[in-house]
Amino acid sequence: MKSWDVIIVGGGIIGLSLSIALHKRGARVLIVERGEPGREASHAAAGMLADCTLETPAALQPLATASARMYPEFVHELQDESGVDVDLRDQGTLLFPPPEHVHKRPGLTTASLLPSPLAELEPALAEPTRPAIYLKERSVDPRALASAALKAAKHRGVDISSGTAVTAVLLSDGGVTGVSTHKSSYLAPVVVNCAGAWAGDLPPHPFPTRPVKGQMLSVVGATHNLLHHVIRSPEVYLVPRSDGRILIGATVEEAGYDKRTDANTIHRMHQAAIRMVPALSAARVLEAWAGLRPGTPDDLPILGTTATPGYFVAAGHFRDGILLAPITAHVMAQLVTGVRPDHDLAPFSFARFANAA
């Protein structure tokens, strides 16, 4: 019976990126995905690579900053191996933060927050009534990114089993021997749970992950380059793509595994976007969708070892899965192959929930 060095449960951008990082270290890797690789949270994401200190939890900041810096090389490699353009944009972000966040930046005045007048940076914006901050952030098309990662993984020889959920982690003498599904069993001495919102459904450890629903829509305007920057405010965010699409999002809802969209919610976000960019009133709605972010009780990912030898977890990335893919793949590949990670993973240990209990 065929066996592997590592089995990854979950074929989203986290699992796909990790499979490539492990393959680089000489591991034979199998991904087991319950649906289609890259079609859950990765498919639904907006792709903002946001590592702003005003919005990122302090514990997560080192990983977020490191991952954002890794992105150009990460994307270059995936594009080179897959032939897929992932639309990495570096025009930056215009952030309209709540007033209390601006006050946390002592010494900043409204005039000093932007490199030039807002009307010059984004002529399509309505007359602002509050200050904006320019952030040197990038954005990426997550659907293209997941497609590129999938093709790159296959190109490298990573095996992929899709369409069947893992039902159990197989154990012998207290250690991992593989996983089982309704159809088959797969053997490996190491298993990494990258199952996102479903990570907690898999015994033997009850990871406290849960689905957090987010609804979004995309539009296309008569003007191809209507927006140049990502626009982010407490009410709505707008993410332009190079092909002329603009993504509008997103809700944060505790709705279980319900991925249905609500017409009133989509309309409300659309109207908020129009108030911010009036020209969007003439834009055509292309698509509306909902995705399930993998949330945790403290909104931080769960990264590291478990009490079961050979069983690891990299899940619960909430709203930062796309951003954190490169660094997660890097540190988890180090951990799995017995190398001390470059970053301290203690704040993200599963043990923090057991200790809290």
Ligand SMILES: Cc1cc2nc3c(=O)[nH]c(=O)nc-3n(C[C@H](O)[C@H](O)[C@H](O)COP(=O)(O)OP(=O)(O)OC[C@H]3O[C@@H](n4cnc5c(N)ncnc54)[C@H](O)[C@@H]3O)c2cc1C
Given for the second form:
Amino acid sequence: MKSWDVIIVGGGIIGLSLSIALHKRGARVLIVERGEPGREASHAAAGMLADCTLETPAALQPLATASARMYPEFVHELQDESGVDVDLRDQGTLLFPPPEHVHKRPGLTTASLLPSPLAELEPALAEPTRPAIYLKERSVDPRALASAALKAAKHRGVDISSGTAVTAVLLSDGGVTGVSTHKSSYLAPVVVNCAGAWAGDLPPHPFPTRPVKGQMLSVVGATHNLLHHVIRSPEVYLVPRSDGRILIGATVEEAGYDKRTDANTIHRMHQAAIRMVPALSAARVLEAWAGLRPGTPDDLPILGTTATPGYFVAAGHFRDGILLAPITAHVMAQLVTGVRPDHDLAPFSFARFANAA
Ligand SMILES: Cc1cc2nc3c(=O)[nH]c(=O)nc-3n(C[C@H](O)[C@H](O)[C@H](O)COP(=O)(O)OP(=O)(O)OC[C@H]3O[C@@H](n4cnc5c(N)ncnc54)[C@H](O)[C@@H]3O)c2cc1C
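So that was the form predicted alone. Now I'd like the form predicted in complex with the named molecule, please.
The complete assembly is shown below, putting the previous chain first.
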């Protein structure tokens, strides 16, 4: 019977990126994906690579900053190996921070924190009533990114089993021996749970992940280059793509595994976007969708070992899984192959929940 060095449960951007990082370290890897790889949260994401200190949880900042720095090389490799353009943009972000953040920074004025007047940077914006900050951030098209990662993984020889869920992690003498699905079993001495919002559904460990629904829509404007920057405000964010689409998002809802969109909610977000950029009233709505962010009780990912030898977890990336894919793949590949990770993973350990209990 064929066996692998590592089996990854879940073919989202985290599982796909990790498979490539492990393959580079010489591991024979199998991804077992319940549906189609890259079609869950990673398909729904906006693709902002937001590592700003005003918005990132302090404990996550080192990983967020490191991952943002890794992005150009990460994308370069994936594009090279897959031939897929992932639309990495580096025009930056205009952030309209929530008032409570502005109060923390009394010196914050529109003029002092922008490289040029706002009307020059982004002429389509309505006259702002609040200060804005320019952030040197990038964005990417997560659907293209997942598709590039899938092609690159296959190209390298990572095996992929799609369409059947892992139902059990196989154990012998307390250690991992593989996984089983309703159809078959797959053998490996190492299993990494990268099942996103569903990570906690798989025994033996109840990782406290939960789905946090996000609804979004995309429009295409009458003018091709209507927006240049990502625009983020407490009400709504806008993410331009190079093909002329503009994504508008996103809700943050506790709605279980429900991925339906609600017409009123989509309309409300669309209207909020039009208030920020009036020319969007002439834009055509292309698509509305919802996805399930993998949330955790403290909004931090769960990365590392478990009490079961050979069983690892990399899940719960909540709102930042696209941003955190390169660093997660890097540190988890180190950990799984017995190398001390470059970053301290203690704040992300599954054990923190046991300690809290
Ligand atoms: C609306 C929205 C906007 C977002 N915007 C951004 C953003 O701008 N920037 C950013 O960085 N992040 C963003 N995110 C968050 C980001 O999408 C997620 O953090 C990231 O995609 C998580 O990746 P993942 O691989 O862990 O999960 P997923 O992409 O959900 O992949 C998990 C995979 O595991 C599979 N699976 C589950 N159970 C099993 C099983 N038992 N057996 C086999 N396979 C299984 C699923 O089918 C799925 O394919 C956004 C998310 C949403 C919903």
